[in-house]
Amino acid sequence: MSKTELFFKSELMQNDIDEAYEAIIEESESGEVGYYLLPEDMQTLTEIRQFCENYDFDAIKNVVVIGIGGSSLGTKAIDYMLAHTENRNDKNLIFMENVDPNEIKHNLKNVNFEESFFIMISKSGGTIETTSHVKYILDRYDISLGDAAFVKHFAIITDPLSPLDQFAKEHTLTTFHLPLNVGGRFSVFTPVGLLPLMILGYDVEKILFGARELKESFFAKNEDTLIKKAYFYASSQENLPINVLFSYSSSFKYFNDWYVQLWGESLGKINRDGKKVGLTPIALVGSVDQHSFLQLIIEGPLNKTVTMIKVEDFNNEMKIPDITIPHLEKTNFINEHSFNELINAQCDATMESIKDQGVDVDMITLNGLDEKSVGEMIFYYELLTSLTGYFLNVNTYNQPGVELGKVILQKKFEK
């Protein structure tokens, strides 16, 4: 399990605590937030293990996921998390997100159609993304729709009755559906995450078991800390609109990105009560991050909040050669020590010149990155935008201003 550590005053009553576990209990026992449940939901693990079972992987080189936002950071995240862990095979994942041309361009640059499996998500069924990026795809090839090989190569993920989820089963395509209460940027644990992680290699079930382990402390009472930090973040906005997840490892690149959408997208609301609310994510890297950002937060406006996450082993004992380099003599006090050693002497050095200028800091520190406790981050940041949104008053799971926008474009085009 991982540490978070409050470097803050959250002065909540313990009976607020308690009311904060049971609004998350009784939002989950709705039925209504289905989020939830997926640690445990076994049966479409199954299902995907047995198509991966079934299918001809060996020959796949590519492993192309065609999705926007949440159908394609969480994944992207995870892998990114795990790709120096030895369960990760060698197929190329390549996501077509953004409809920049030259993008597009670049990722199907050396991409056999043959030689590669395409999953096509989309939770409505017509995200404008997604559907052009196929158009797309099928003309480079020249495939028909009722080709056997785009039966072969395709997969879908949707809804069920979407309009994708139609077409899918109008021309026999492999589908798996996404729960009608989970939303794109809670659905890492569904198909959308599951199915391209396993084809990769990795081991799913643990990952499950890492968010699960986690849900399970949360469910018996044991997670007082993530409560109190939600209430110091909801309760602090007006004051200290801004926060900032800096995570010191490159692999938290994406999860960065991830955090920044399931953040913004679920927290930036007008809350019930008619008033305009949120929290603006920022997301960094350290040790890069230091050489740039660090300096608006030291010395800038004292209107953030900061997140260090820290991963305490990084399984690679790799260490600074003991060389003294001419003129650069001041730099041998780290010579003989691991690399390991250095970028967490980085993040506690960092976290200590924060909290000295009243920088309000909390430190998430990770045994280290495996299955398992990626499995509990993301399900630790699921939980926590919950409850943020919980003390915010907002409908956490909506997003009627990213609706807005694609009203605005489709009328656009009919001019």
Second form
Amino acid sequence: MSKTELFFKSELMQNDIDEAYEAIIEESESGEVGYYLLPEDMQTLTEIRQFCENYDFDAIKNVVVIGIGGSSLGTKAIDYMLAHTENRNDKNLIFMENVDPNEIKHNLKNVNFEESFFIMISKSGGTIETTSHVKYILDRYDISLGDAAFVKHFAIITDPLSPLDQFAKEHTLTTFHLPLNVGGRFSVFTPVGLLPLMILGYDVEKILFGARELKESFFAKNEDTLIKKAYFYASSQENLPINVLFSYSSSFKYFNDWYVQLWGESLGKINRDGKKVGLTPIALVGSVDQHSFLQLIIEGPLNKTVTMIKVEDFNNEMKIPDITIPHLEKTNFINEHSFNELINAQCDATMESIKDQGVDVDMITLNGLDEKSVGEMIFYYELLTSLTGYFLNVNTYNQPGVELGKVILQKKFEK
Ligand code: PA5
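Can you give me the structure for the form predicted in complex with 5-phosphoarabinonic acid (PA5), which would complement the form predicted on its own we have just seen?
Complete assembly follows, chain above in first position.
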């Protein structure tokens, strides 16, 4: 299990902590919010495993995920965090997200249709980016909707009875469903993430196990720190409106993106008291961003909280060799130490320097980066988001703000 240390005081009485536990347990039991149940959903896992066992994935070189936002970011985050592990096979994972024509061209440059498996993911079923990509792929590879090749090389993941679901049924396409009560950005433990991750060889059951361990601990009311942290963020959001995640491993690059989406889309809202609230998410990778954003944290306005993520054991003994470079002798203090030691010492040093400036910091330490710890991290952030939403008094699970732009877009193309 990972540990979180808070280096700030969160003044919350025990009965308020208990109320927060109860609110989340009630939300989970109400059936309105389904993501809490995903870590123990073994039935979906079995269905996906059966499909993967029966499909000839040996012939597939490219797994192309066509989806955006909650339909892609979780998978991308997990794959990048686990890419160094033994289970990952050598299939290419390609994401068709943005409608940038140059990126589309680049993404499909070496994609041979016969060697590729396309997963079209859209909860609503009608997202313009996703449908546009699919239309382009069909045209580019000269595939008609009725072709056997379409049925063989495509799978669909969507809500039951969505327009896409109806289309998939009519064309006998392989289809997996998301539960209706699981929102896109909370859906990585549904087929949305489980299918591509299983095709890539990951031990998906272990990912769910990591999430389940944290869930059980929270539901047994052993995670007060999580509640204190959420309360601190929500209660200080006017003075500390920026939430910085400083992750000390390049493997967190897309986890950071996933966090920005989860945090931004879930918490930036007009709350139930009619007030505009939210915490602006900023995500950094250490040590790289010590050389860019850190200056602003240290000497800029005291309007941020910072969470550091540290990986204790990278399972990699690589060392800085004992070489003296003339004139650069002052760098010799690190010779013969491991890169693992160096990055973690940098994380600690940055954390101390930030704390010394009076910035409110906490540190999450993971034992290592494996399937279990990654499952735990994802669920940790989902719970933290739900709890912060509870304290901010918002509906964490909708996104009314993004609809307006879609309406305006359609008008722009109306003749
Ligand atoms: O989290 C969300 O709800 C959004 O980011 C959606 O995932 C995103 O807009 C894509 O929607 P859909 O899956 O319906 O295509």
